[in-house]
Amino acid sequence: MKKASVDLDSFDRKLLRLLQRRGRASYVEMGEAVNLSESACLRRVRALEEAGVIGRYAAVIDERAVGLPLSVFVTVTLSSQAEAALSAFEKAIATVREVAECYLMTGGSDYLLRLVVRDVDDLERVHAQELTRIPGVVRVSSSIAMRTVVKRAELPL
(Lines of atoms letter the chains of each structure in order from A and count residues from 1; the text may use other names and numbers.)
(Lines give C-alpha, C1' and ligand atoms only; values in the text may rest on other atoms or scores of the structure.)
Protein backbone atom coordinates (compact mmCIF):
# COMPACT_ATOMS: atom_id res chain seq x y z
CA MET A 1 0.00 0.00 0.00
CA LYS A 2 2.85 2.38 0.69
CA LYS A 3 3.96 4.44 -2.26
CA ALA A 4 7.66 5.09 -2.68
CA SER A 5 8.78 8.69 -2.49
CA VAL A 6 9.73 10.23 -5.84
CA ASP A 7 12.91 12.27 -6.23
CA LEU A 8 11.89 15.80 -7.20
CA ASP A 9 14.29 18.40 -8.51
CA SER A 10 13.80 22.16 -8.12
CA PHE A 11 11.87 22.43 -11.42
CA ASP A 12 9.48 19.65 -10.38
CA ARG A 13 8.87 21.37 -7.04
CA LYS A 14 8.25 24.71 -8.74
CA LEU A 15 5.79 23.11 -11.16
CA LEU A 16 3.98 21.35 -8.33
CA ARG A 17 3.75 24.55 -6.26
CA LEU A 18 2.28 26.35 -9.27
CA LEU A 19 -0.19 23.55 -10.03
CA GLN A 20 -1.35 23.48 -6.41
CA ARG A 21 -2.24 27.17 -6.66
CA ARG A 22 -3.43 27.24 -10.27
CA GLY A 23 -4.32 23.77 -11.51
CA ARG A 24 -5.53 25.13 -14.84
CA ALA A 25 -2.30 26.93 -15.74
CA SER A 26 -1.27 26.36 -19.34
CA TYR A 27 2.09 24.85 -20.22
CA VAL A 28 3.12 28.24 -21.58
CA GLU A 29 2.31 29.86 -18.21
CA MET A 30 4.15 27.09 -16.40
CA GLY A 31 7.20 27.53 -18.58
CA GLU A 32 7.29 31.27 -17.95
CA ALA A 33 6.89 30.75 -14.21
CA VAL A 34 9.65 28.14 -13.85
CA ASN A 35 12.00 29.10 -16.71
CA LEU A 36 11.46 26.01 -18.84
CA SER A 37 10.10 25.51 -22.34
CA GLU A 38 6.48 24.55 -22.85
CA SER A 39 7.51 21.09 -24.08
CA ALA A 40 9.80 20.53 -21.06
CA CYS A 41 6.92 21.44 -18.74
CA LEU A 42 4.61 19.06 -20.59
CA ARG A 43 7.14 16.21 -20.29
CA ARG A 44 7.72 16.87 -16.58
CA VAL A 45 4.02 17.14 -15.72
CA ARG A 46 3.27 13.91 -17.60
CA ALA A 47 6.13 12.17 -15.76
CA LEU A 48 4.76 13.44 -12.42
CA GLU A 49 1.30 12.14 -13.38
CA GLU A 50 2.68 8.73 -14.42
CA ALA A 51 4.70 8.47 -11.19
CA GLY A 52 1.55 9.13 -9.18
CA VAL A 53 2.82 12.41 -7.74
CA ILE A 54 -0.11 14.17 -9.39
CA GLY A 55 -3.06 11.91 -8.65
CA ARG A 56 -5.82 13.96 -10.25
CA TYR A 57 -7.00 17.47 -10.97
CA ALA A 58 -9.98 18.91 -9.12
CA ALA A 59 -11.77 22.18 -8.41
CA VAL A 60 -11.73 23.45 -4.83
CA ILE A 61 -15.38 24.09 -3.99
CA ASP A 62 -16.51 26.35 -1.17
CA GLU A 63 -18.51 24.08 1.15
CA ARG A 64 -20.68 26.93 2.46
CA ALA A 65 -21.52 28.12 -1.04
CA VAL A 66 -23.04 24.73 -1.90
CA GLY A 67 -25.04 24.44 1.31
CA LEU A 68 -22.67 22.29 3.38
CA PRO A 69 -21.52 24.75 6.04
CA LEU A 70 -20.84 22.31 8.90
CA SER A 71 -17.63 20.34 9.23
CA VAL A 72 -18.01 17.60 11.80
CA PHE A 73 -15.11 15.55 13.11
CA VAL A 74 -16.18 12.05 14.08
CA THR A 75 -14.20 9.37 15.87
CA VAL A 76 -15.26 5.79 15.27
CA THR A 77 -14.32 2.76 17.34
CA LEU A 78 -14.78 -0.74 15.97
CA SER A 79 -15.36 -3.98 17.86
CA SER A 80 -12.26 -5.51 16.26
CA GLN A 81 -9.06 -4.26 14.68
CA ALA A 82 -8.59 -7.41 12.59
CA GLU A 83 -7.74 -6.70 8.96
CA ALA A 84 -11.09 -8.04 7.77
CA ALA A 85 -12.98 -5.67 10.12
CA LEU A 86 -10.90 -2.67 9.03
CA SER A 87 -11.38 -3.51 5.35
CA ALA A 88 -15.13 -3.97 5.77
CA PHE A 89 -15.45 -0.63 7.56
CA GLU A 90 -13.35 1.17 4.94
CA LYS A 91 -15.43 -0.26 2.11
CA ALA A 92 -18.67 0.77 3.84
CA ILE A 93 -17.53 4.26 4.86
CA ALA A 94 -16.40 5.01 1.30
CA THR A 95 -20.06 4.87 0.25
CA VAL A 96 -21.18 7.58 2.71
CA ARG A 97 -21.26 10.73 0.57
CA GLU A 98 -20.96 13.12 3.51
CA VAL A 99 -17.54 11.69 4.45
CA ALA A 100 -15.01 14.15 3.07
CA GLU A 101 -12.01 12.48 4.73
CA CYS A 102 -11.35 9.26 6.62
CA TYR A 103 -8.17 8.32 8.47
CA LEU A 104 -7.11 5.13 10.23
CA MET A 105 -5.74 6.34 13.56
CA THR A 106 -3.58 5.33 16.47
CA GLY A 107 -4.83 5.92 20.00
CA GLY A 108 -8.26 5.55 21.56
CA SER A 109 -10.35 5.45 18.38
CA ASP A 110 -9.86 3.52 15.19
CA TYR A 111 -10.93 6.14 12.63
CA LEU A 112 -11.23 9.89 12.36
CA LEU A 113 -13.74 11.20 9.83
CA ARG A 114 -14.53 14.66 8.57
CA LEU A 115 -18.12 15.01 7.48
CA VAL A 116 -19.65 17.91 5.58
CA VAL A 117 -23.34 18.40 6.33
CA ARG A 118 -26.09 21.01 5.94
CA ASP A 119 -27.07 21.29 9.60
CA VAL A 120 -27.46 19.36 12.84
CA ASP A 121 -30.52 17.53 11.49
CA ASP A 122 -28.41 16.32 8.56
CA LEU A 123 -25.70 15.20 11.00
CA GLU A 124 -28.27 13.28 13.03
CA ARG A 125 -29.49 11.55 9.85
CA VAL A 126 -25.95 10.54 8.84
CA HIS A 127 -25.22 9.33 12.38
CA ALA A 128 -28.42 7.28 12.71
CA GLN A 129 -28.87 6.01 9.17
CA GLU A 130 -25.28 5.58 8.02
CA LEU A 131 -22.51 5.50 10.63
CA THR A 132 -24.13 3.45 13.39
CA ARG A 133 -25.48 0.92 10.88
CA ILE A 134 -22.03 -0.10 9.66
CA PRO A 135 -21.28 -3.58 11.05
CA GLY A 136 -18.63 -3.57 13.78
CA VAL A 137 -19.08 0.06 14.83
CA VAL A 138 -19.34 0.20 18.62
CA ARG A 139 -18.77 3.90 19.33
CA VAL A 140 -19.25 7.12 17.40
CA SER A 141 -18.34 10.51 18.85
CA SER A 142 -18.84 13.82 17.03
CA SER A 143 -17.44 17.33 17.40
CA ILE A 144 -18.73 20.22 15.30
CA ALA A 145 -16.12 22.68 14.06
CA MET A 146 -17.11 26.23 15.01
CA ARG A 147 -14.73 27.89 12.55
CA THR A 148 -11.99 26.84 10.15
CA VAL A 149 -8.74 28.49 11.19
CA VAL A 150 -6.30 26.92 8.69
CA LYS A 151 -7.21 24.83 5.66
CA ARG A 152 -4.48 24.42 3.09
CA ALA A 153 -4.87 22.85 -0.30
CA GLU A 154 -1.12 23.14 -0.86
CA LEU A 155 1.60 20.84 0.42
CA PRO A 156 4.78 22.52 1.73
CA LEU A 157 7.04 21.65 -1.23
The other form holds:
Protein chains: 2
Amino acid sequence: MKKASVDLDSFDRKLLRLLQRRGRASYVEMGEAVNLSESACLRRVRALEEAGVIGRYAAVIDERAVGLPLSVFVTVTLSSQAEAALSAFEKAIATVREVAECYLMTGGSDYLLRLVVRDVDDLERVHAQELTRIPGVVRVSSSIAMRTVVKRAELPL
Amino acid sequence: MKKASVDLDSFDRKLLRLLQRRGRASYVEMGEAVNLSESACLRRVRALEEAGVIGRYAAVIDERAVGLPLSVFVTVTLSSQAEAALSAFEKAIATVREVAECYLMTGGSDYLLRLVVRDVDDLERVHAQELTRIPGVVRVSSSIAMRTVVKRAELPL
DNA sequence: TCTGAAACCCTGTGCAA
DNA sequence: TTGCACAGGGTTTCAGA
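Having looked at the form predicted on its own, could you now put up the form predicted together with the DNA?
Whole complex next, starting from this chain.
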Protein backbone atom coordinates (compact mmCIF):
# COMPACT_ATOMS: atom_id res chain seq x y z
CA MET A 1 0.00 0.00 0.00
CA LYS A 2 1.27 3.36 -1.00
CA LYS A 3 1.63 5.88 1.77
CA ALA A 4 -0.24 9.12 1.38
CA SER A 5 1.97 10.96 3.81
CA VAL A 6 5.49 10.54 5.08
CA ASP A 7 6.50 10.03 8.69
CA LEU A 8 8.50 12.93 10.04
CA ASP A 9 10.38 13.04 13.28
CA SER A 10 10.99 16.19 15.25
CA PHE A 11 14.31 16.90 13.46
CA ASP A 12 12.57 16.72 10.10
CA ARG A 13 9.84 19.04 11.28
CA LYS A 14 12.37 21.53 12.61
CA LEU A 15 14.26 21.43 9.35
CA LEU A 16 11.07 21.93 7.36
CA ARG A 17 10.03 24.85 9.51
CA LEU A 18 13.43 26.46 9.04
CA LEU A 19 13.52 25.80 5.31
CA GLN A 20 10.09 27.30 4.75
CA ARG A 21 11.36 30.58 6.17
CA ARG A 22 14.96 30.37 5.02
CA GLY A 23 15.14 28.20 1.96
CA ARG A 24 18.76 29.04 1.29
CA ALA A 25 19.97 28.26 4.79
CA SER A 26 23.36 26.54 4.76
CA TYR A 27 23.79 23.12 6.35
CA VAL A 28 25.90 24.86 8.97
CA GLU A 29 22.93 27.06 9.86
CA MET A 30 20.54 24.10 9.82
CA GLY A 31 22.85 22.14 12.07
CA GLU A 32 22.91 24.93 14.62
CA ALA A 33 19.14 25.38 14.42
CA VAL A 34 18.23 21.73 14.93
CA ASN A 35 21.25 20.50 16.87
CA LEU A 36 22.62 18.02 14.43
CA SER A 37 25.82 17.87 12.42
CA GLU A 38 25.97 19.40 8.98
CA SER A 39 26.18 16.07 7.24
CA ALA A 40 23.22 14.71 9.17
CA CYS A 41 21.20 17.72 8.02
CA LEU A 42 22.36 17.22 4.48
CA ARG A 43 21.25 13.61 4.51
CA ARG A 44 17.88 14.41 6.03
CA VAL A 45 17.18 17.24 3.62
CA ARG A 46 18.13 14.99 0.71
CA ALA A 47 15.74 12.36 1.98
CA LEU A 48 12.94 14.91 2.29
CA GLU A 49 13.60 16.04 -1.26
CA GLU A 50 13.60 12.50 -2.57
CA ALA A 51 10.43 11.60 -0.71
CA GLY A 52 8.77 14.57 -2.41
CA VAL A 53 8.14 16.38 0.86
CA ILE A 54 10.24 19.25 -0.44
CA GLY A 55 9.17 19.70 -4.04
CA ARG A 56 11.44 22.59 -4.88
CA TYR A 57 12.96 25.74 -3.51
CA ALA A 58 11.66 29.15 -4.49
CA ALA A 59 12.41 32.80 -4.13
CA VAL A 60 9.27 34.37 -2.66
CA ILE A 61 8.51 37.46 -4.67
CA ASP A 62 6.57 40.48 -3.48
CA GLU A 63 3.82 40.72 -6.07
CA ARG A 64 3.32 44.43 -5.50
CA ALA A 65 7.01 45.15 -5.90
CA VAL A 66 6.97 43.67 -9.38
CA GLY A 67 3.84 45.56 -10.42
CA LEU A 68 1.28 42.81 -9.90
CA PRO A 69 -0.65 44.21 -6.94
CA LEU A 70 -4.06 42.71 -7.68
CA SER A 71 -5.13 39.25 -6.52
CA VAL A 72 -8.52 38.34 -7.89
CA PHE A 73 -10.54 35.30 -6.93
CA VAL A 74 -12.61 33.89 -9.72
CA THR A 75 -15.29 31.23 -9.60
CA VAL A 76 -15.84 29.35 -12.82
CA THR A 77 -18.85 27.18 -13.59
CA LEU A 78 -18.84 24.73 -16.46
CA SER A 79 -21.86 23.63 -18.45
CA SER A 80 -21.01 19.98 -17.99
CA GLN A 81 -19.44 17.95 -15.23
CA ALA A 82 -18.41 15.20 -17.60
CA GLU A 83 -14.85 14.02 -17.15
CA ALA A 84 -13.91 15.23 -20.62
CA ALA A 85 -15.26 18.73 -20.01
CA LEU A 86 -13.32 19.03 -16.78
CA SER A 87 -10.03 17.92 -18.23
CA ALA A 88 -10.44 20.17 -21.25
CA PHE A 89 -10.97 23.11 -18.95
CA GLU A 90 -8.02 22.16 -16.76
CA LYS A 91 -5.73 21.85 -19.72
CA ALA A 92 -6.79 25.26 -21.00
CA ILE A 93 -6.57 27.03 -17.66
CA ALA A 94 -3.06 25.71 -17.04
CA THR A 95 -1.81 27.74 -19.98
CA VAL A 96 -3.06 31.06 -18.62
CA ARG A 97 -0.05 32.64 -16.94
CA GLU A 98 -2.11 34.95 -14.75
CA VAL A 99 -3.69 31.96 -13.01
CA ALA A 100 -1.58 31.55 -9.90
CA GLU A 101 -3.75 28.81 -8.46
CA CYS A 102 -6.72 26.75 -9.54
CA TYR A 103 -8.77 24.38 -7.40
CA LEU A 104 -11.59 22.02 -8.21
CA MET A 105 -14.18 22.66 -5.55
CA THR A 106 -16.66 20.24 -4.00
CA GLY A 107 -20.27 20.28 -4.93
CA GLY A 108 -20.34 20.63 -8.68
CA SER A 109 -18.28 21.65 -11.64
CA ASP A 110 -16.92 24.74 -9.99
CA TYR A 111 -13.37 25.92 -10.04
CA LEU A 112 -11.81 28.59 -7.87
CA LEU A 113 -8.92 30.55 -9.34
CA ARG A 114 -6.57 33.14 -7.98
CA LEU A 115 -5.49 35.54 -10.69
CA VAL A 116 -2.48 37.80 -10.36
CA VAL A 117 -2.83 40.93 -12.47
CA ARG A 118 -1.43 44.44 -12.93
CA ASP A 119 -4.67 46.41 -12.72
CA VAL A 120 -8.36 46.25 -13.62
CA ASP A 121 -7.63 46.62 -17.32
CA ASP A 122 -5.40 43.60 -17.10
CA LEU A 123 -8.16 41.78 -15.23
CA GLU A 124 -10.67 42.66 -17.87
CA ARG A 125 -8.34 41.43 -20.56
CA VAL A 126 -7.78 38.07 -18.85
CA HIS A 127 -11.48 37.74 -18.14
CA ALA A 128 -12.66 38.52 -21.65
CA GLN A 129 -9.80 37.17 -23.74
CA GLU A 130 -8.81 34.11 -21.76
CA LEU A 131 -11.37 32.83 -19.30
CA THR A 132 -14.70 33.28 -21.04
CA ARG A 133 -13.25 31.88 -24.26
CA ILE A 134 -12.55 28.48 -22.80
CA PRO A 135 -15.15 26.03 -24.16
CA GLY A 136 -17.71 24.88 -21.61
CA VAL A 137 -17.36 27.92 -19.36
CA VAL A 138 -20.84 29.14 -18.43
CA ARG A 139 -20.26 31.55 -15.60
CA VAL A 140 -17.26 33.55 -14.40
CA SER A 141 -17.51 35.59 -11.24
CA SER A 142 -14.67 37.74 -9.89
CA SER A 143 -13.95 39.22 -6.46
CA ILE A 144 -10.99 41.47 -5.91
CA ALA A 145 -8.77 41.15 -2.86
CA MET A 146 -8.22 44.64 -1.50
CA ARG A 147 -5.47 43.63 0.82
CA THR A 148 -3.49 40.56 1.83
CA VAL A 149 -3.89 40.16 5.57
CA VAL A 150 -1.98 36.92 6.09
CA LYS A 151 0.38 34.98 3.85
CA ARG A 152 1.87 32.41 6.15
CA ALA A 153 5.31 30.99 5.46
CA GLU A 154 4.92 27.87 7.61
CA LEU A 155 2.43 25.05 7.42
CA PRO A 156 0.93 23.83 10.72
CA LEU A 157 3.37 20.92 11.03
CA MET B 1 7.49 59.98 -4.13
CA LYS B 2 7.73 56.38 -3.07
CA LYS B 3 7.68 53.87 -5.85
CA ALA B 4 5.04 51.17 -5.68
CA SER B 5 6.95 48.86 -7.94
CA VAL B 6 10.57 48.43 -8.89
CA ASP B 7 11.98 48.69 -12.40
CA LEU B 8 13.33 45.39 -13.62
CA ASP B 9 15.40 44.82 -16.71
CA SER B 10 15.44 41.61 -18.67
CA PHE B 11 18.33 40.16 -16.62
CA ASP B 12 16.39 40.74 -13.42
CA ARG B 13 13.31 39.14 -14.87
CA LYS B 14 15.30 36.12 -16.02
CA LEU B 15 16.88 35.78 -12.60
CA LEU B 16 13.50 36.04 -10.90
CA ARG B 17 11.99 33.45 -13.17
CA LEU B 18 14.86 31.10 -12.44
CA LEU B 19 14.80 31.72 -8.70
CA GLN B 20 11.07 31.07 -8.46
CA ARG B 21 11.65 27.59 -9.83
CA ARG B 22 15.07 26.93 -8.37
CA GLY B 23 15.52 29.02 -5.27
CA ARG B 24 18.76 27.33 -4.33
CA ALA B 25 20.38 27.77 -7.73
CA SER B 26 24.08 28.58 -7.44
CA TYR B 27 25.47 31.80 -8.87
CA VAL B 28 27.30 29.65 -11.38
CA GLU B 29 23.96 28.26 -12.55
CA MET B 30 22.39 31.71 -12.62
CA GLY B 31 25.28 33.07 -14.63
CA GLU B 32 24.86 30.37 -17.23
CA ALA B 33 21.10 30.83 -17.35
CA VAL B 34 21.14 34.59 -17.84
CA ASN B 35 24.53 35.04 -19.51
CA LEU B 36 26.26 37.10 -16.88
CA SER B 37 29.21 36.45 -14.61
CA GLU B 38 28.67 34.94 -11.19
CA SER B 39 29.51 38.13 -9.39
CA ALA B 40 27.15 40.17 -11.55
CA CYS B 41 24.37 37.74 -10.64
CA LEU B 42 25.28 37.98 -7.00
CA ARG B 43 25.07 41.75 -7.09
CA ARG B 44 21.73 41.77 -8.88
CA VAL B 45 20.20 39.19 -6.58
CA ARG B 46 21.42 41.15 -3.56
CA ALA B 47 19.81 44.28 -4.98
CA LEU B 48 16.53 42.46 -5.56
CA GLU B 49 16.61 41.22 -1.98
CA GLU B 50 17.33 44.67 -0.62
CA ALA B 51 14.62 46.28 -2.72
CA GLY B 52 12.17 43.77 -1.22
CA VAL B 53 11.41 42.15 -4.56
CA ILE B 54 12.68 38.88 -3.14
CA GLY B 55 11.23 38.70 0.35
CA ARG B 56 12.70 35.37 1.34
CA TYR B 57 13.55 31.94 0.04
CA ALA B 58 11.41 28.97 0.88
CA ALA B 59 11.32 25.23 0.56
CA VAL B 60 8.05 24.43 -1.18
CA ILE B 61 6.42 21.62 0.74
CA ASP B 62 3.94 19.12 -0.63
CA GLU B 63 1.01 19.57 1.73
CA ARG B 64 -0.30 16.07 1.07
CA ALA B 65 3.07 14.51 1.78
CA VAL B 66 3.08 15.99 5.27
CA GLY B 67 -0.47 14.91 6.03
CA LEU B 68 -2.27 18.19 5.30
CA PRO B 69 -4.21 17.24 2.18
CA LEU B 70 -7.22 19.51 2.65
CA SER B 71 -7.37 23.10 1.44
CA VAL B 72 -10.54 24.80 2.54
CA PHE B 73 -11.71 28.21 1.43
CA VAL B 74 -13.63 30.10 4.07
CA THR B 75 -15.61 33.31 3.76
CA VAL B 76 -15.96 35.28 6.95
CA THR B 77 -18.44 38.10 7.50
CA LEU B 78 -18.07 40.52 10.38
CA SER B 79 -20.91 42.31 12.13
CA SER B 80 -19.20 45.66 11.78
CA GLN B 81 -16.99 47.23 9.16
CA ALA B 82 -15.53 49.70 11.64
CA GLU B 83 -11.77 50.03 11.48
CA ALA B 84 -11.43 48.65 15.00
CA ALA B 85 -13.50 45.56 14.25
CA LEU B 86 -11.42 44.79 11.18
CA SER B 87 -8.09 45.12 12.91
CA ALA B 88 -9.26 43.06 15.88
CA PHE B 89 -10.27 40.29 13.51
CA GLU B 90 -7.03 40.52 11.57
CA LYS B 91 -4.97 40.31 14.71
CA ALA B 92 -6.90 37.26 15.86
CA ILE B 93 -6.82 35.44 12.54
CA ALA B 94 -3.07 35.92 12.23
CA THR B 95 -2.56 33.67 15.24
CA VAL B 96 -4.43 30.72 13.73
CA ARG B 97 -1.72 28.49 12.28
CA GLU B 98 -4.09 26.66 9.93
CA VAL B 99 -4.80 29.92 8.09
CA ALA B 100 -2.40 29.81 5.17
CA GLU B 101 -3.75 32.97 3.57
CA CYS B 102 -6.25 35.67 4.44
CA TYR B 103 -7.50 38.44 2.15
CA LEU B 104 -9.76 41.40 2.76
CA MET B 105 -12.20 41.35 -0.11
CA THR B 106 -13.93 44.24 -1.83
CA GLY B 107 -17.53 45.03 -1.23
CA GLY B 108 -18.01 44.70 2.50
CA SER B 109 -16.49 43.30 5.63
CA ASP B 110 -15.70 39.99 4.06
CA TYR B 111 -12.55 38.02 4.40
CA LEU B 112 -11.47 35.05 2.35
CA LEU B 113 -9.24 32.48 4.03
CA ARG B 114 -7.45 29.40 2.84
CA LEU B 115 -7.18 26.85 5.60
CA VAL B 116 -4.77 23.94 5.50
CA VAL B 117 -6.01 21.00 7.54
CA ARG B 118 -5.50 17.27 8.08
CA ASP B 119 -9.09 16.09 7.59
CA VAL B 120 -12.70 17.12 8.18
CA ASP B 121 -12.38 16.64 11.93
CA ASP B 122 -9.50 19.06 11.93
CA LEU B 123 -11.59 21.46 9.84
CA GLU B 124 -14.46 21.21 12.26
CA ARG B 125 -12.12 21.90 15.16
CA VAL B 126 -10.65 25.01 13.51
CA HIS B 127 -14.09 26.17 12.50
CA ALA B 128 -15.70 25.73 15.91
CA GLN B 129 -12.78 26.40 18.22
CA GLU B 130 -10.95 29.13 16.37
CA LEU B 131 -12.94 30.94 13.73
CA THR B 132 -16.42 31.29 15.18
CA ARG B 133 -14.95 32.33 18.52
CA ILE B 134 -13.36 35.48 17.17
CA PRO B 135 -15.42 38.47 18.34
CA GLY B 136 -17.42 40.16 15.61
CA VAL B 137 -17.62 37.10 13.37
CA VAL B 138 -21.19 36.70 12.15
CA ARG B 139 -20.97 34.19 9.35
CA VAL B 140 -18.44 31.57 8.37
CA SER B 141 -18.90 29.60 5.18
CA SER B 142 -16.53 26.84 4.03
CA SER B 143 -15.89 25.20 0.67
CA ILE B 144 -13.51 22.31 0.34
CA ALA B 145 -11.04 22.08 -2.52
CA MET B 146 -11.21 18.53 -3.87
CA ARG B 147 -8.09 18.86 -5.94
CA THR B 148 -5.39 21.38 -6.76
CA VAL B 149 -5.40 21.81 -10.51
CA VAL B 150 -2.74 24.52 -10.84
CA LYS B 151 -0.19 25.89 -8.42
CA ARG B 152 2.04 28.01 -10.57
CA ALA B 153 5.65 28.60 -9.58
CA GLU B 154 6.16 31.69 -11.73
CA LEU B 155 4.39 35.02 -11.72
CA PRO B 156 3.50 36.54 -15.12
CA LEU B 157 6.56 38.81 -15.13
C1' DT C 1 28.24 47.93 -13.95
C1' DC C 2 30.74 44.45 -15.82
C1' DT C 3 34.57 40.45 -15.75
C1' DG C 4 38.03 37.64 -13.71
C1' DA C 5 40.96 36.04 -9.98
C1' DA C 6 41.88 35.00 -5.20
C1' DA C 7 40.47 33.83 -0.44
C1' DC C 8 37.31 31.75 2.18
C1' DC C 9 33.46 28.94 3.42
C1' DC C 10 30.27 25.36 2.41
C1' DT C 11 28.98 20.96 0.49
C1' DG C 12 29.20 16.31 0.18
C1' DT C 13 31.77 11.85 0.60
C1' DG C 14 34.26 8.33 3.20
C1' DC C 15 34.90 6.18 7.41
C1' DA C 16 34.41 4.91 12.26
C1' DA C 17 31.16 4.45 15.97
C1' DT D 1 22.09 7.11 11.69
C1' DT D 2 25.34 9.92 13.65
C1' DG D 3 29.81 12.89 13.75
C1' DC D 4 34.27 14.11 11.93
C1' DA D 5 37.61 15.19 8.42
C1' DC D 6 39.06 16.20 3.93
C1' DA D 7 38.72 17.40 -0.98
C1' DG D 8 36.37 19.84 -4.30
C1' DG D 9 33.40 23.43 -5.56
C1' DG D 10 30.71 27.55 -4.68
C1' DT D 11 30.43 32.26 -2.76
C1' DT D 12 32.05 36.69 -2.12
C1' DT D 13 35.32 40.41 -2.36
C1' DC D 14 38.42 43.18 -4.83
C1' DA D 15 40.94 45.19 -8.81
C1' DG D 16 40.78 46.69 -13.41
C1' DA D 17 38.13 47.99 -17.53
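Residue numbers count along the first chain shown, from 1. Since the model is a prediction, treat every value here as computed from it, not as a measurement. So that the term is clear: the rigid core is the largest set of C-alpha atoms that superpose within 1.5 Å between two forms.
Colleague: With both forms fit on the core, is the shift of the CA atom of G67 between the two forms 2 Å or larger?
Modeller: Shift of 2 Å or more: no.
Colleague: When you overlay the rigid core, is the Cα of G108 off by 2 Å or more between the two forms?
Modeller: It does shift by 2 Å or more.
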